[in-house]
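Have a look below at one chain only, the form predicted alone, in structure tokens format.
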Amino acid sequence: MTEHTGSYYAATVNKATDYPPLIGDQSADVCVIGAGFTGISTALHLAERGYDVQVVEANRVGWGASGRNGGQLIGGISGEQKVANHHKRDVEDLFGELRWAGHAIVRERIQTYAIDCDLKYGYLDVAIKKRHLREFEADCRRLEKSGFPHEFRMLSKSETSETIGTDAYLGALLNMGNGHLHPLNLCVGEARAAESLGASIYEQSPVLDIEKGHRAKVVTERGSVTADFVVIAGNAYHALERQLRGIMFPVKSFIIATEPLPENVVAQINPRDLAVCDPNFLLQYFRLSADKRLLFGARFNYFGEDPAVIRKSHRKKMARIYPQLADARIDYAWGGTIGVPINRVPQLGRISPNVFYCQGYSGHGVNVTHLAGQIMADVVAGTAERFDLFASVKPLVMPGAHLLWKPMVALGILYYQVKDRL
């Protein structure tokens, strides 16, 4: 049971949450385990439909990756092609609209509940190698064919340099349908929206057991919730159920936040206030915060959360792209854990007839978690079509992965470092 990490987001949250722990025996229609984006999105969708929902969280709302991530709202669902192949369907027919559904939910939530979370539109996929340009050109053709309603176009090397003030990239794909936001403020805002509709949220209440039955019982140290349905939404932080062990790797990603940058520097490096991401597995991503800090994130072979280590690693990476920031003060440095399934397909499934789980977004969490919450609310309500789309693709299992995940992830990182360079 811990408080938030020392992130920029935790330091600038609109209002910190302080929900009580679960004490005593409670009853509900649905108990949701985990108060990150998946759990809160599920709870809010259910509360809007009139369900009595209780959310149980081990730490704080948005404590995990939901409140620590890069804040990039990016379309797409990892593992799309694998899901389409499994169903013998064309990937565009299956995912053409679905890959953007989370965006619509986020926009609707922000507007309906007046959530202040610094939402801005505009995003660049940047190319490091020629093969990336070919991939972006194919994406551009796909967007054109689908009638994508937002501005999108390929940028040349010189146009990319003019747009984000660096010569580090060969070109880019601009997409004004994607964007960026303050993820913790979004998650907390949605939690308060769910609470306003009657949902109960309990923090500092780690789940010790789930007793299966006609009505399942979620047990914590000081209380319990007996419910018709349970939704497990712990993502990389939940290993209570044996069935969920070894099907997903917890992968660390790290972010730094500089001091607020002068206006002339902002005008040099990102005058259009775009989010930026490269296509590598060990990717780098960055954007400006509302107060004009550069938030710069990347993965590297490290499993701790020492801010000094993160600062040292990321300052070098950031300075390769923006030499003018080599001496910028770094005010925040933190890490978080994302869930990466072995086959990269989001994992939706059942532990028992009335106990569901939903996890594993491989870094596409802001978008896909909101769609996932809607899908989980659907399956609770008896509509399983979209749930079965993913649930029928059985997770690949790596025996012992929950015990040996650090050396396995380290080997995976080395593998992808080589692959990214080829």
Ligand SMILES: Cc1cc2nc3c(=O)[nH]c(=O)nc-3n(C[C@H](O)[C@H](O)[C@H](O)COP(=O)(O)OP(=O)(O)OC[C@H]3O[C@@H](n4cnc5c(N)ncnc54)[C@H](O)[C@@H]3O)c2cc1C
Contents of the next structure:
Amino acid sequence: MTEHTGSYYAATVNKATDYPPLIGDQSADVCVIGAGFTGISTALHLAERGYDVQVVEANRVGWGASGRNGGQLIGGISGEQKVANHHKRDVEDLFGELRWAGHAIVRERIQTYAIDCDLKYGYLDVAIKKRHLREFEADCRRLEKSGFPHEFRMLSKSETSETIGTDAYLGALLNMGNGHLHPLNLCVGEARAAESLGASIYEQSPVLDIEKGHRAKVVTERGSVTADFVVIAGNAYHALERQLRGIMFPVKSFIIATEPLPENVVAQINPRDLAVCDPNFLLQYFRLSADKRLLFGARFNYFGEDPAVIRKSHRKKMARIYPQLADARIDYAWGGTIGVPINRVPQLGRISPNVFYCQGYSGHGVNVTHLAGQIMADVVAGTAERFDLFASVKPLVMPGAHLLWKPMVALGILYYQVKDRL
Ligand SMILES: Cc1cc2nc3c(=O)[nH]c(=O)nc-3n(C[C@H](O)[C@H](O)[C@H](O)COP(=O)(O)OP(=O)(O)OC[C@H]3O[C@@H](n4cnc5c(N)ncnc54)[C@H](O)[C@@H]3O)c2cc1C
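Given the form predicted alone above, produce the structure of the same protein in the form predicted in complex with the ligand.
Let's see the whole complex now, leading with the same chain.
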């Protein structure tokens, strides 16, 4: 049981949550384990439909990846092609609309519940290699064909430099349908919305056991919730169910936040306030916060959370793109863990008839968790069509992965480092 990590988001949360721990024996229609986007989104969808929901969180609402991420609202679902192949369907038919479904839910939540979380639209996929440009051009054609309703277009190298003040990229795809936001404020806002509809939330209450049965019992040190359905939403931080180990790698990503930047620097490096991301596996992503800090994120081969190590690594990476920030003060540095399934397909499934799980979005979680929450609410309510779309793709298992994940992830990072360079 710990408090939030030392992130920019935790330091600027609108109002920190302080829900009580779970004490005594409770009963509910649905018990959700984990209060990140997956858990809270599920709980809110269920509460909106009139279910009695109780959420049990080991730490704090948004304590995991949901309160630490890059805040980039990215379209698409990882592993789309594999799901389409499995169902022998055309990927565009299957995912054309689903790719953006999470965006619509986020937008609707922010409006309905007046959640103040700095949502801004505008996104640049930047190209490091010529093959990236070809991929973006194909994306553009797909968007065109599907009648994507927001502005999108390819930017030349010079337009890219004008837009984000760096010569580091060969060009970019501008997409005004994607965007960025303060993820912890969104997660906490959604938790409060669920609470306002009758959901109960318990913090500082790690779940120690799930007793399966006609009604399942979720057990913590000082209490329990007996429920008709359980949804496990612990993602990369979940270590309880044996079945969920070894089907997903916990991959770390790290972010720094500079001091608030002067207006003239902001005008140079990102006057349109876009989120920016490259397409590598060991990707770099950055954007401005509402108070004009540069939030700069990247993955590297490190498993700790020491801010000094993160600062050192990221300052160098950031200065390669923006030399003028080489000496900027870095006010925050933190890391978090992303659940990456071996086949990249989000993992929705059952471990018993009424105990479901939902995890593994490979860095596309802000969007996809919101869709996933809706799908989990559907399956609890008895509609399994979209759940089965994912659940029927069996996760690949790496025997021993839960014990040997560090060397395996290190090896994977090495592999992708080489692949990214080709
Ligand atoms: C540094 C970083 C940057 C990222 N950037 C982006 C980005 O820019 N855009 C994007 O789309 N995605 C991004 N992601 C991915 C995205 O954040 C995740 O996919 C998403 O937040 C997952 O949400 P979740 O609710 O499934 O898991 P989490 O947010 O990790 O929540 C899981 C929760 O379950 C709780 N829990 C676990 N076990 C138990 C237990 N036994 N009992 C009770 N509670 C338990 C944990 O305490 C935790 O709060 C990033 C992730 C990281 C780490």
